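Next up: a single chain in structure tokens, the form predicted on its own.
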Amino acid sequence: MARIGVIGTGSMGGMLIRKFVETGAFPAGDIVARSRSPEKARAVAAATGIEIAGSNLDLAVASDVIFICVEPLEVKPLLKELKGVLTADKLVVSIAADVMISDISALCDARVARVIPSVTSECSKGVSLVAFGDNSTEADRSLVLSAFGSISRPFETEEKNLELLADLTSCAPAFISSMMHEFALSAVRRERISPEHAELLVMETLAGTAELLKTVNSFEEVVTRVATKGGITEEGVKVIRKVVPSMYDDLLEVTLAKHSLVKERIGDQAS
């Protein structure tokens, strides 16, 4: 079995761990991990057996597979002070939005790989999208399609499709739950209902319409069904179909802005 470096305990890399030892992807006796905040790896090792790492030096040299979990803008500074460490013998696996493989590959000799999950993630659902350089071999390709197989469902795709579909996945979350939390306060505003039970009857609903789009595979069909024609349901839907398109058209130009921006960034880092 290969032995398992994460590099970063917070929100994300923390949930992984969790996951990938809940669902047995890797066992935890694999798993080393490493994090600027001890407090967070500590709590991390203690509630899933995982080892700590006395550094990221020491992680990665003890790991075959090095998870790197850290923020964007600290990719680059991390893949330098592990500099002739990361050889060709092992495998990166960066879920750091937005530093290319390429950025990774000019510091490192490692093959490389990009993932970006999702928090979704955390009961088992959703979707992490997988990218691989041209250096991974099919024993990377298995290992991480089945890693993040056993926690989502992975979805392959070309590089420079990330940032686009994260807007659909990683980030549809917050997306979503914003505007469902907006449907329920216009029910408020009528003074009729308290937030608590709007936000109560939407949030059922929601999870609900989830259960019913896994047996027609449609969101058409699912329209279909309930705004029957002349009805009520279909008055509603005229209004979402004029007014919401140049908002979801407005947010990814806003989103795929700010990626370019935080690119630069890193583009403008020293190599």
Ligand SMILES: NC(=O)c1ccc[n+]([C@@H]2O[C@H](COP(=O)([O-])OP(=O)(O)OC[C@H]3O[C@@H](n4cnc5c(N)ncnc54)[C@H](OP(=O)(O)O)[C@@H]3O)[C@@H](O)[C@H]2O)c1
Given for the second form:
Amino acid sequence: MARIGVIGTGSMGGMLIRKFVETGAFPAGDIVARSRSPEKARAVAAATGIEIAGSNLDLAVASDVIFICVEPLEVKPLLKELKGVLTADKLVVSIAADVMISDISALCDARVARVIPSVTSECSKGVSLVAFGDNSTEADRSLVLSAFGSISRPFETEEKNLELLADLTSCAPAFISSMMHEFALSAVRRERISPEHAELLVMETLAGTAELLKTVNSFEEVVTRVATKGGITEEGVKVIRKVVPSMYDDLLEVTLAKHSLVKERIGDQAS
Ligand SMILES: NC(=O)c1ccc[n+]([C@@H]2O[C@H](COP(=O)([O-])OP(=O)(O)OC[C@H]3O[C@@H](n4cnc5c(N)ncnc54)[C@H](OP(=O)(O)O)[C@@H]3O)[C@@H](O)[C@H]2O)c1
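So that was the form predicted on its own. Now I'd like the form predicted together with this ligand, please.
Now the full complex is given, and it begins with the chain already shown.
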């Protein structure tokens, strides 16, 4: 069995460890973790039974597969700290946005994969985007796709697509939640329902719509089933189709511009 190391047990790293252990993707006994704030690693260890490494270096030496779950601008400094240890017999799986496989390969000899997970893996749902470096092996592909397959639906893509697709999978839980919140608040502004009740109604409907979409497998089909011709829902759908396309075009424009900015800052960090 591969020995698994996880560096960074914040929101994502912590969730991945909990879910990998819960689903049996990796047994707790095969996982060692390390985080800059020791209490975060201790909390995950207490909840899952994994080990805590004495240092990032100890972790990297002891692990066959190293998950890098730190902030994008922390990745290069971390790789420099691990200089000489991430050898060609190891696999690095980075979940950091905007840190390219070439950035990682420039600082270590390990084989590299990138994964963009989603907070929806908390419920073993949603999509993990996966891209492999040229030097990755069939065993690497199988390990990564199987681990993320146990907590989500993995979707393999070329690295150049990761940012755009991440808006649809990894950022989307925030986009969908804030959009649905605005929907609820719009009803609240009519002063006939409390914010709590409006949120509850929209959340339950969102959960029901997600289930329905799983069975009919088509957005358009759900729209057609509710928005009967000449009816009231159709009027609302017309407003959405008029207003929302440009909102999403704007949204993708600003998020992609932000990715470029972060990539520039990563590029400016010394290799
Ligand atoms: N959140 C998401 O939905 C999401 C989705 C896809 C991908 N990602 C990617 O996942 C990565 C982590 O995101 P997050 O939301 O989990 O951030 P986070 O909650 O801030 O977690 C990052 C963790 O890494 C630790 N850390 C930073 N530098 C370290 C180092 N040199 N050695 C050991 N630990 C270190 C931090 O320690 P401290 O606690 O001391 O700061 C923190 O606990 C990011 O690169 C992000 O792009 C996030």
